[in-house]
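Read the single chain below, which is given as structure tokens and is the form predicted alone.
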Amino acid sequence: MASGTNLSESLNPATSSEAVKRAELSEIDASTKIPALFFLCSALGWILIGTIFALIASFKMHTPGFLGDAEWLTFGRVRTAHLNAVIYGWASNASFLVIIWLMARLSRSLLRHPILLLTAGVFWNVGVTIGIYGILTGDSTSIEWLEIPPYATPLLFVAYALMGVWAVIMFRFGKSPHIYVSQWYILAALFWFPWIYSVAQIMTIWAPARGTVQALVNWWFAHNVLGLWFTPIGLASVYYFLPKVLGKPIHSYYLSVLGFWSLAIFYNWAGVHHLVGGPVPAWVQTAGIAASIMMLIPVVVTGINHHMTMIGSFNALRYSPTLRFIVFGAVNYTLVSVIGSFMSLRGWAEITHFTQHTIAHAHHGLYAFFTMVMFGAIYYILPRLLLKEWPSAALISVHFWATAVGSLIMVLVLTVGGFHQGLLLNTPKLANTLGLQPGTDPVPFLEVVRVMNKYLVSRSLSGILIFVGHLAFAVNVVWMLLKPRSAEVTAPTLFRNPPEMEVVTR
């Protein structure tokens, strides 16, 4: 940052111009401070509760009697506290925070209304408070990704009106001449979600369809939340906070267009490929595998064009906090959607559904890609709302390096073990398949956990390590949260200085 304007500086239209612009953006920023930092903690203090309930979970999946007389803490209950924390609690506030801050941003509007986003929050997380606490006391839908209880959906509901009303006023009166793609895909986010939640909640828990159509929208829906709205809001902060750090523009304007609309096209059908060999029409089985491997258009075009941006300013990951978790998770969108699309063919299926490989596609998703960015934006955003810099560039450090390896481990785990797992449970129509010894025997299940038990310790062991970052993670925000503002203006927090100080996250 500049320490100050000089007379040369003055002179000049140039940076004169960029001076008035950078104070526009200062006081935008300034007027999300409150709503922004109300969500931030949210989401901090729902991604230690929700990584606390999955370390139990954990546990229990290879030493059964761990916590084992406290009824509240049984695995079917703290497993969906758990799921239900990080996709309600985390990742929404989380989503909530960019949405504020970026939407202000490239609205180039000071923020409207804020008592109606601190309405909006103060509604969303004593519904999924409520939620929770129903869940461990036994009050679960037992519908996956819908668990929480039918008395707290409607606080979920009002708030995210809410928030949709405020998206919409801000849009409107934005004073920005351009529509950025980032805004494509918040908009779009943000009229998605309400559609397949409200869907959902009708088909499967207000007024259920019969049989087999439950299934369905449950799939539909669990497939859905997370690539159009969790997967648009993750985007949207690549393509803002990427060519921001970086100080060049995105690489193709098309390409990100492109990207867009084929993600709006095709992901909507793809959710129905979990039900492959299901009792569900073959021709719907086969338009979710169809939509599946349409979407290697939006991933691959969208790697490109990350990629290609990336070119030439690979030395910054050596420097930007930002840059390192962006990227990361940029990456991981890239890995996981491919694998998405494979996993979709029967023959994948066959062997990998009911078994730990589609629980490492879902960590894949929701971790490696979707909270790897939060976090890079978070990194980026809080300087701006404090006006002062990260307290501990090592705890930065910590918390990627713990959460990056971490998560790694755990989805490289799974995924192998996994398809162990599915090879093992379907032997007999494998040898078969495969023409060897017609008469081989089933494995009997309990070796089949035996054999997975080294499997799912290792996946305790790197859930620690990811406890690890997020302690880290949350020192370093209360820290920066209390310590008194410096009169001095500072350089950002950097994990080591570069040679050329145009390198930074400013």
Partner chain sequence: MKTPDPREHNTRIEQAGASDESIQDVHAILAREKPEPHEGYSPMPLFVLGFVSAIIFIGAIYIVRHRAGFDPLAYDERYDPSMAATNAAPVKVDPIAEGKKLFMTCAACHQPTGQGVPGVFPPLVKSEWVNGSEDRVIRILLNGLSGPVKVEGNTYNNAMPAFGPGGYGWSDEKISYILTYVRQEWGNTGAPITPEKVAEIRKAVGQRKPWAAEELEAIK
The other form holds:
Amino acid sequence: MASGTNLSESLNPATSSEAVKRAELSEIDASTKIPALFFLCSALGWILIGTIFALIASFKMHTPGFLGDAEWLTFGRVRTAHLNAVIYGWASNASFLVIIWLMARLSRSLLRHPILLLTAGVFWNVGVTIGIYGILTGDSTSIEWLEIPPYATPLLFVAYALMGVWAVIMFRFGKSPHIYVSQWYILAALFWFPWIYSVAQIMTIWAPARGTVQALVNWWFAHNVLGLWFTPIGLASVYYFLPKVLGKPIHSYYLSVLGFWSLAIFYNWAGVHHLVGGPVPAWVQTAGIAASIMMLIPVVVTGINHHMTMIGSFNALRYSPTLRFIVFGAVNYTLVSVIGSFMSLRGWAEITHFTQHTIAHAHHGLYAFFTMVMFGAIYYILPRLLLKEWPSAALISVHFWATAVGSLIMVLVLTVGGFHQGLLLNTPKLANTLGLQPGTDPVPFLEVVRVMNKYLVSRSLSGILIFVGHLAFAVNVVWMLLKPRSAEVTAPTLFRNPPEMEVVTR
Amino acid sequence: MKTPDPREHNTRIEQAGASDESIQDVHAILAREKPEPHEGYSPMPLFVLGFVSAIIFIGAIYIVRHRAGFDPLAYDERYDPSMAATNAAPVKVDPIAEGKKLFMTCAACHQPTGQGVPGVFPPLVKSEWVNGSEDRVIRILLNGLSGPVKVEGNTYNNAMPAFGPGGYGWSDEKISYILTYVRQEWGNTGAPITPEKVAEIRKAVGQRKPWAAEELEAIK
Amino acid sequence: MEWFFYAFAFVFALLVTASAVYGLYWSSKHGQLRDFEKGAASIFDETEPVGVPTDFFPKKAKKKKDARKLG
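Same protein, the form predicted together with its partner chain this time rather than the form predicted alone?
Next comes the full complex, and the chain you just saw is listed first.
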């Protein structure tokens, strides 16, 4: 191992005699172990905490007196804590895990000085913890997706900067001649997130812009967190794990490159669709809606790619936990994006804005797509880090079915509920449009609340199901961490084939 | 023997080569070899090309139709700046109908019937102030009235807010509409008031504290 | 003060766009957009070749118990 004489020398594999040859995959995996395990455990902790906050918030929507005496658990605080815990806690930590592991593998470079990455991860999680504590005690900035108080955000920025720099260094000194599409997505995400986060922080919190420009910046940011941070990480994972698990290269690499560049061009100006109908210039809204329509290009192209790769191998879903989650996520990516493109149209938005439909869409994207893909990634990565098999197939099945069914129920119930809510809220206008009795009175608001009750209760039940799935996952992970390593497993990729699994040829 | 200059076109060597079978065989083998295959830039699949073009077309049409002239003050996508320019002719407004709508504000105190509240708010019905001098009633609207005032034999001591500068900021048109309406409603006999007259008085008095009844009585 | 932010944001947006254009140019110059077959297969190698699936459910507990009984 190169001695730490010069940081840049120790980073560059060319100066180390051991790393002159292309590093073995197992060595690469082993080099990422410490920071990767840290991010995985943090992510796991955050998703449990985030789910508990979610359940409390969900119960309060139909049973407002639930935990009504606890000041910290007021709906405005606990729902915000849920949002930030799952985004900056679970989803971001899972993203960091995937970034490190995938970049190391794809660049064929060993991860050096893992302790520095670990430090960055600790800073990040300390920042998020302080932020959530701040939200619960009432210091929320009340700007959606940016609620973490200003005293915690610099920590996040420093942590992210460290991690971004590390990933770029791994890429720069990598020994792989070809830049696989997953690397494009990851590098782009690492470039985009600091940009949107710092601009949004500056223009809405540190030196707020005036008037509706704040709202525009807010929703440009919030939408781009989904589209330029989480979506690329999710897609990078699908593009890697789907072919890897099947042993089949991706159907059309050309389409994946086209998908990446069209996403880069179109995604970022779609954020305005959150403000359709608002006091924002009509042409800006139109630009956002047009961009949302254009997003159909990368989405359809990606969907075709994934589907054509899977064709003929759907029976593999029986044998691979990773594949189940990845395919579920990939299918929902296509679904949620197509629905999203239509949701931005003024006619649709008129009905669904400010209803539960938006919540359904948010969970469809962040949970049924991104979180499920991250679960799939973890099912692939953890055995290779620990050189152990997953202890319980039953728990994996419970995890998959509980979360898949739970999230689908939630999305369905809130979508229908959202439409119902929107139609009721729009009643006088709708009545006039449909040529009904002129001067129809609006539906009393309490009536709308009463109607929504059944949808919200169903959502809480689905949330409990999802929580059960998460518990199964947590038990499995902890069990795996604690169980002793089997003597016969020497390398991460040598797991036994079940006899039914024939070798797949192209 | 003269050594052949390689730069010269030496026909003797070529003739020798042409008749040597082994050389011909080697050349034939080499001539059959195709160049190494390498992948060129694969053309875009036709379906993808068609789909991308269709979506771009749809997006472009949408932008053109809903651009509202790229006007930063236009919030409605159906706004068409060229149409607004041609509709230069002002729409005909019925001052009495407009005034009736505006009266909702006044009805809070003067009541929907215009009768006022005895001892509190003076009536507008058959009021000598309403039907009398234009100059007085416009001033009341513009700057308000406070202190004791005698209306139809009864004294009222209250405060009427200003609807002009420093108050609700109503335009000359609005003040003229409300006054025209009130002056012909409930059997009132006052003449209509024009926006120009209101503008003239506004210019003369500007923003000031509410009038007292004595000051107004001094004005014809 | 506001004009400063807009100017900064505009300049940065230009830089972002320029880097995107440069990214495309760089990738075409360095052969990233040629030979897509090789690109797709680049994630496979000798230890994890094409044609071999690499992820399975762990062995069921029942099979383990049977193995222990026999062994």
